[in-house]
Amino acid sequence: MRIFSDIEAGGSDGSSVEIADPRERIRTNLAGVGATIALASARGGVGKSMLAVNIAAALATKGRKVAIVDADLNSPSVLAMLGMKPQRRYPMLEGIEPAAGPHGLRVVSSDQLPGGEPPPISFAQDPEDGANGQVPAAPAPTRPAELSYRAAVSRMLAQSQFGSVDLLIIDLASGLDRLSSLASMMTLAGVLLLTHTSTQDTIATRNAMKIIGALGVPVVGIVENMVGFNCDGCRAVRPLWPEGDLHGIAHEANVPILGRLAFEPRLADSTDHGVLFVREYASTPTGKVLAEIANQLETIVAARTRAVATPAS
């Protein structure tokens, strides 16, 4: 039995599991995956994991097979949002068995560390970014595990036994600094961006689209979260802050806005308590918006996947 914290440093006997060509191994391992998207945001605190689990659940209730990789390795939250308790050990020799979630969802997360509260992971520089291309040696077990983020995520993608799934959602940490590592090791059908509507978030999203474009990965859509609050007295959605021109920026980049989510206290509460909002509150306005976002995403990704698979005449 090998455990997650051994994925780069090797076991106590000094051995290590090597992947000679991570990109090829990932491609082979994900052969049964119909499409893979990354869920990203230019800034933190916008609700990516909330969106990931509700999109996945909305598609799963339609009979789609969906898997999630929680790639926010220091602050994983997907398992908790799905109401799941971490299974604390991974068999690493033959592959990683994803945790089984509601509606058949399959989840791989760094939350599934060996017993007890796991130590934080301190990410060393990737070899291409570090001095002399060297990754520091593994620290003593009593100190934070020091891994290359690229190496950690490549293990999760290359060894997780997802089987046949229609869509794999990779929930990234905030910011785009990890997206380039992900894009270099696998083919993404696209990136779904989540943002607030404030002026600063709009500027950050515009810059994010430029960065993603430079990586050669399409932005399949944008979702706006916390666009306002329901005002009972005026029976309208009032803004939470001055809004930037996100619609103009999206139109200019030819990127669709898939949905706008007003602040919903029940959504925040359900997320904290491991309750799927799209299941428990499907008939609410927010529940319907989340379901529509999932439907649009599925349609766009399917169209892009067909276009890539069909040779140009």
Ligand SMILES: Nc1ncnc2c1ncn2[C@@H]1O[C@H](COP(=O)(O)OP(=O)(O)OP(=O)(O)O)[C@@H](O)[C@H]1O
Second form
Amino acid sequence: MRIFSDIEAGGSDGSSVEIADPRERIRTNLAGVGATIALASARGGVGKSMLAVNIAAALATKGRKVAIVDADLNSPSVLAMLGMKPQRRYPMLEGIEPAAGPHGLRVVSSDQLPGGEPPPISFAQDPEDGANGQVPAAPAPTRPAELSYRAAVSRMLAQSQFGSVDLLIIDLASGLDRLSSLASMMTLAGVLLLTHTSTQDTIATRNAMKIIGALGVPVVGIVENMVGFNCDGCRAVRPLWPEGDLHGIAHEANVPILGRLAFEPRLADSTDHGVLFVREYASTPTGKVLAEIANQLETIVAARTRAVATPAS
Ligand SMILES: Nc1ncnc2c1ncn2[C@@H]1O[C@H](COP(=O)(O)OP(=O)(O)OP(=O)(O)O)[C@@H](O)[C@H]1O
Ligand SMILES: [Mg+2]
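The form predicted on its own done, now the form predicted together with the named molecule:
After this comes the whole thing, all chains and molecules, with the earlier chain placed first.
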């Protein structure tokens, strides 16, 4: 299996750029980024990457400049969901050039790193993750040459040439350890939390909100996905699972629910084929919910950014 540092060593100029102070390097590099939002979930496969590409496309359609970092390094899916083929890009001294996606989207993904076909690449968990005791610590990388997840994402954020963008969306792998890593290296405008509505997902989401709160990152909203199945012959949307009290939990935490998405077979199909549902099926109920989630997210993030820029005296 290839590892990130193998790939870096094979860069076009053979060099690797050392980051003395990663947080400062990331802050400087992202100076042209209006706000950064992370998409996270307590459990896997809930629709983060699908939502990331559709929110990005919805906002791009309105003329916003949007970039996406696929920070699910071991199983990146953003490029495929955008209908893009990975073009191997060599890390350069002057930075990593984001791939140009549909509707002007700029995308950085481990899919683009050079090193030949096929992925996966192995990224180790950082031993220092969970040092605050809230997330279980993972074992240290066992292979000396292995670059940690934190170092890999840090370099993607510190070296990618995004230029001026309104919103940077970071699509995370499931679980909060990755969010903990990310929050330690940069200031996030907030986290958009995705969940299914089952009892177990609801419990996991309640716990996730507590952990995210302890990280000092605001949860800007929750999206409920696959709340029911809208089959061809059904007169009404049928529930997919016994539902937990997500609305009660969101209300208690004072976090808005930005949208409820039904299980929509055409969404699964289009996402799988790299077709942007929010564009192709804009007039369907699910298309409208997706666009509305993007609108609300934009409004909330703009309000938060203004509040941070002009603190109450
Ligand atoms: N509302 C929906 N209706 C039908 N299919 C959906 C819906 N939401 C997501 N999917 C499909 O579910 C699958 C999982 O979605 P996705 O990969 O976006 O989840 P994820 O949270 O990013 O997963 P991971 O935790 O592995 O990163 C994909 O095939 C996607 O197209
Ligand atoms: Mg994903």
